[in-house]
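We begin with a single chain expressed as structure tokens, specifically the form predicted on its own.
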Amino acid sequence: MKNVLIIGSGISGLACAVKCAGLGLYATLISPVSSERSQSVMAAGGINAVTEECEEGDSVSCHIEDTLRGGARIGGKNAVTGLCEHAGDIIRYLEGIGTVFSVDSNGRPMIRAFGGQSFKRTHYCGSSTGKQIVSALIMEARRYEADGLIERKLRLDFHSALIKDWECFGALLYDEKKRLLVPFYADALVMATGGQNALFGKTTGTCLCDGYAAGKLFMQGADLKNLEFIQFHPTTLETAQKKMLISEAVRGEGGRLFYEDGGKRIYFMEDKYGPKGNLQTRDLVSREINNIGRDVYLDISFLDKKQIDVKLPEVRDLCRKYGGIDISQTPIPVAPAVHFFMGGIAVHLNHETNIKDLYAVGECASMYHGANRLGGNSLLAAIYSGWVAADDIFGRTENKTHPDFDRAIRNEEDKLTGLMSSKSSFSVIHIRDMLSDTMRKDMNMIRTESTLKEGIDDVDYLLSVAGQIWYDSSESTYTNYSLTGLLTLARAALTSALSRTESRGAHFRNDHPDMDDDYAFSTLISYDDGAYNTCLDKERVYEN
């Protein structure tokens, strides 16, 4: 029986594990925390699919076109077609395993409008869609656990992949409790580790999805793709700890953006883009809010209070708890914040990387979304990508024998010992804070050559001292050893943004504000002994 090792137990990891088990493969799910604490539970708005209940005139081909157009034409057509064609099947599957989608009084599924879509096609579970899907997938995973086909292991952190001659044989994990590295050998390794939130510190997501895995695999030879495309969600609520997401569902239910001028409300998105102005793509809405240069608000108070209670209960509770705001009476102060990473590990159509038997799924893989993701497509892509990887692994040859990694593992253990005994005047947490300050300043929504170069210089300095700093024993070993991977990933993202001298989707260069057809390709970046090599994927090496 083939053994599949999956790092990450959010929706994409769970979907992959359940699919593997259904095919008769043995899947091991690895994560530092339980699935109930994954970022996936935070996905509020919904999941896109064209089904029989969608609006008249909508079609799968329209969903495909909306996704490609929203991604500024660099999302792979074959990949997007597969995603959208399977969306209806995914909705029916989720219903079949217990996901409770919202329905009207006649029992028909309710759908809402999301930005960048020609028709309403976003199915939802109130404002807790991700939580509902995670719960349903957990129950499926437990069923296969009882059959001995899935095993879940917690409190383990990813350290590195076990790679030899461009082939992957599993992963090296760190057990924080036992303070030791543990090798897990497998016929295939699937990364489902989410986005790169720790690079920016304060985002809408959890820093458990920090980007280290992508940075480490990059250093081990895996190509990365489209790192310059970072989605800023236009509507978040500022708190002391993080940016709280105000779901696009609010605007999907009719919420209106405005600012005040002389005591008068100016509905700037509607004034500029017409009746559907509030539901433009996220990159565009975020830049428009940024350009206003004053406080912006989102108003849903005109909606009947009972409708708010039914359709937006989590947004209602979030605003009340963290902002003291009754959204049925008062508009919500909002501002853009880092939300989603279109870029990540480069994968082929089957979700395999340039390293044999190493796969990436979900947000950590760069696929489907091009230069800008449409709301409602992330949950869809998380499940579909997990399925695609599982199907491909199932179709491969039987179990393989792994080479001897004992010496390599001892070398890594020696490095960790040396790491934890090093001293200097700065702690690792101080360096991580400096990194997030740099990224928020120089890799912000609006970029220029000079700011990107400043960011590269700052990260280069942090990399130069990373091996000499004081590693704080009060922090987890993972927090300490992950630093260089995070810095390397940040350097790669800044380098990718500098190389794209145009504006496209979520990447906006103030010194190159127009879209350039010469750049209508993905950005690839590879790592070679400290060198960061970028190119446009004009040969469609990752044709998807």
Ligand SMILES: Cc1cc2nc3c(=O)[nH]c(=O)nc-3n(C[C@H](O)[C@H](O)[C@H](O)COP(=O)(O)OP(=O)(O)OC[C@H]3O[C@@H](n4cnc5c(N)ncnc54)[C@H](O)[C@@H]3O)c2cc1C
Second form
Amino acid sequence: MKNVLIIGSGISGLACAVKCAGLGLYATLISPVSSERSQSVMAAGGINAVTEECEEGDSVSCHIEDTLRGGARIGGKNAVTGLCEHAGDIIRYLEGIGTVFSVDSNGRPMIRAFGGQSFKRTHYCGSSTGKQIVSALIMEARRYEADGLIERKLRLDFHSALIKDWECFGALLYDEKKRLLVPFYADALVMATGGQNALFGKTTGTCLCDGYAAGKLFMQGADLKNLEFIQFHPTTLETAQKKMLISEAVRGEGGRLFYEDGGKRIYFMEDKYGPKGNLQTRDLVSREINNIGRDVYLDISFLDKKQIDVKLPEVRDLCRKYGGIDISQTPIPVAPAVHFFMGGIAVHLNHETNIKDLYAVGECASMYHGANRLGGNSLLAAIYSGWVAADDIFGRTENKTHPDFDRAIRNEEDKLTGLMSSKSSFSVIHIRDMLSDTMRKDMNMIRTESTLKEGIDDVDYLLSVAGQIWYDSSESTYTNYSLTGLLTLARAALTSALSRTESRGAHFRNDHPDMDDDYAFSTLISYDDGAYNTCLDKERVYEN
Ligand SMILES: Cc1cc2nc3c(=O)[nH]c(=O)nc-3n(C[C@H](O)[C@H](O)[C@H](O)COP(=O)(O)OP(=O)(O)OC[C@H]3O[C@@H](n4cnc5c(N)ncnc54)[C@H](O)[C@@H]3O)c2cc1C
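Since we've got the form predicted on its own here, give me the form predicted in complex with the named molecule too.
And the full complex, kicking off with our chain again.
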């Protein structure tokens, strides 16, 4: 039986495991914490699909066009077509396995508007869509666990992939409890490790998705793609620890953005873009808020209180708990913050990387969203990509015998033992904080050549510090060994942003404010013995 190792147990990892098991493959799903604590459970607003319940005039081709236009024309056309064509099946599948979508009093699915979409096509479960989908997928995974086709293992971190001659044979995992590196051989390795939040520290997501896996694989030869495209969500609520997301669902239900001038409310998005102004794409709304340069608010207080209770209960609770705000009475103060990473591990249509039998799915892979993601398309892509990878592994991968990795593993063990026995005056968290300060300052929503070059200098300095052998015993071993991978990923992202001398989607260069047709391609970056080589994917190697 083919044996698949999946790293990460959010929606994409779970969807892939369940699909593998359905095809008769044996899937092992590993993560440091349970699926219930993955970032996927935070997804609030919904999942996009054109179904028969959608508005008249909507169509799959319209969903495809909205996604490509929203992504500023660099999302892979064939990939996006597959995604949108399967969206209806995915909703039906999710219903079939017990996802409880919101329905009206006649039992008809409730569907809301999301940004950048020509029609309402976002299906949702109150404001806890991610949680519902994760729960349903866990139940499916348990069923296959009972059949001996899925095994879920916790408290394991990814360390590195086992690669020889551009072919992957599994991964080295770190067992934090036993303080041991554990080799795990597999016929295929699927990365489902989510976004790159640790690069920026305070985001709407969780730093459990830190981006280390992408950084490490890059150092091992995997190409990365479109790292400069980082989505700033327009509406977040500032708290001490986090940027709490105020879901696009609020604007989907009619929420209005405004600022005050001389006691008068100025609905700036509607003034500039008309009735659909509040639901423009996220890159545009975030920049408009940024340009206002004063406090901006989101008002939903005009909505009937019962409607708020039914459609936005989590947003209501979150604002009450973290901001002391009753959204049925008071507008919410909002500001843009880092939310989603369109860039990540480069994959072909089948979700395989440039390394044989190494796959990437979900938010850690870069494929569907081009330069800017539409709200509601990520949950869809997480499930679809998991399915595509599973199908491909089923159809292609062989049962294989692995070459001898003993020496390579001993090397890694020695390096780790050396690291753990060293002492440091540096705090690993301090270096991580310096990294996120740099990224927030130099790779913010608005960039220039000089900010990006400053960022590169700062990260190079941090890399030189991290290159010295040292160990911060107050933090986990993973936090220590992951540092170089994170810094390398940050350096790659800054380099990609520097190389794109135009503005497109979420990447806005103040020194090159216009979109340039010559750049209507994805950015690829490879790590060649420590060099960071960028090029545009003009051959469309990764987007067939
Ligand atoms: C607040 C919020 C609201 C959102 N709302 C929506 C929405 O309404 N609709 C929508 O479409 N999208 C939404 N998104 C985006 C969407 O939720 C995510 O893009 C999607 O869930 C990602 O799923 P995933 O499986 O790729 O990753 P995740 O769910 O992030 O899972 C990643 C997994 O990898 C594991 N992992 C990470 N690093 C390692 C490592 N080094 N070793 C081992 N394991 C590792 C993690 O523990 C976790 O299990 C939202 C995002 C946020 C933050």
